[in-house]
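There is one chain below, alone, in structure tokens, taken in the form predicted on its own.
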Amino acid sequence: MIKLALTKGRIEKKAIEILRQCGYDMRDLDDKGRKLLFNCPSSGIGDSLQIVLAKAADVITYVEHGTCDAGFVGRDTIMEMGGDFYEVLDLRFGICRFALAGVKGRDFYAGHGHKIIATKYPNVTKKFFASKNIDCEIIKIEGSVELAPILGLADGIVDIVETGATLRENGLEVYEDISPISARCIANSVSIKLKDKEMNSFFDNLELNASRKDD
């Protein structure tokens, strides 16, 4: 049995497509309540799963510490944390960006003044800042990042995009892109060794699956 750990939320329910589509039942997860943890049988395919759902931070501890062998995390968490893991497979789900963005129409990079950021994410932040050389004070925002360069608190921000949307309906742009995200699949280093012929079959299984949905 390979268990699995997967992030509650937008990526459990495109996760749940795919991993039907590979073959294991997830009837199960259709209609789970309150649970957090599920035997997935396969369909004459190789091992079964054991699915546990945990926020997404959480994914990547547990499979750090190979509580779990794999795990399927946005590229968000990944890049915020890091961690002792492999990164396996893009799953090209989940698909959004990282982006600096602020009020609509200012020159963000105007003037000599080191400035404010706020974010949910300080170091993807930091490291973007640095690599530009521009001196940054980083406020940590833990609800909707947008109000801060409305209300005056930060020059602008740095979060997730997807279409921008909630950015124009709150009066504020994109200033420039930061990285794509998307959703991965991520494993356990022991895990892969010591369940190698399962690991693979499951990696193989599962990126046939993802590239038909790209089809």
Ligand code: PRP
Given for the second form:
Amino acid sequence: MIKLALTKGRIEKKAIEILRQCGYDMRDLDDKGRKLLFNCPSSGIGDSLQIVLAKAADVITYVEHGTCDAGFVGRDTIMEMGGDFYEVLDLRFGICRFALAGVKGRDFYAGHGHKIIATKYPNVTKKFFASKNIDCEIIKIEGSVELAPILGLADGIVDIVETGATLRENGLEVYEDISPISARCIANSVSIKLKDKEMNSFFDNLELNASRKDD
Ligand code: PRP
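Taking the form predicted on its own as the starting point, write out the structure of the form predicted in complex with the named molecule.
What follows is the entire complex, opening with the chain shown before.
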């Protein structure tokens, strides 16, 4: 049996759909209520999956510690947290991007003063501004980061942009794209060795079905 940590929320629905296409019986997750652990038998000859629903950062923690053999998590969290695991597959859903954004019509790069950036992703932000040799002060925000430039707390934000609706509806715009993001399958390095056959056939099946899906 493979224990798989799935990120709750944004990528959950698509992940469940792909696992169903892979031949797992995902009915346990259809009416999940507040449950966090699910058993998903394989309809074929493959082994069953035990699914753990967790927050993105915790998916990485569970996989790093070997509590879970593998996990589905966005590249945004991987870029921010890093960690000791294998990034096995680009699942090609949950597609969005990291971008620098701020109040519409302003010239972000004008002037020589240091920039104040609000973000949920301080490490990604630090790296981005370091690569441009721009001095920046980072203010960590936990959610609805778009408020920070509107309220005058920051010159800009570094955040995820998917449809762009949140920026648009709040009078903000993208100043610069930073990096593309999609959901990734990660794996624990020991599990890959100990459950070699089982995990590789799981990844092959996943790759096949992830490449088939319509986004
Ligand atoms: C993310 C991100 C933006 C929004 C972008 O927030 O931080 O606010 O989605 O999506 P869009 O381009 O399609 O509008 P999320 O929904 O994860 O909630 P949060 O702000 O509470 O973290």
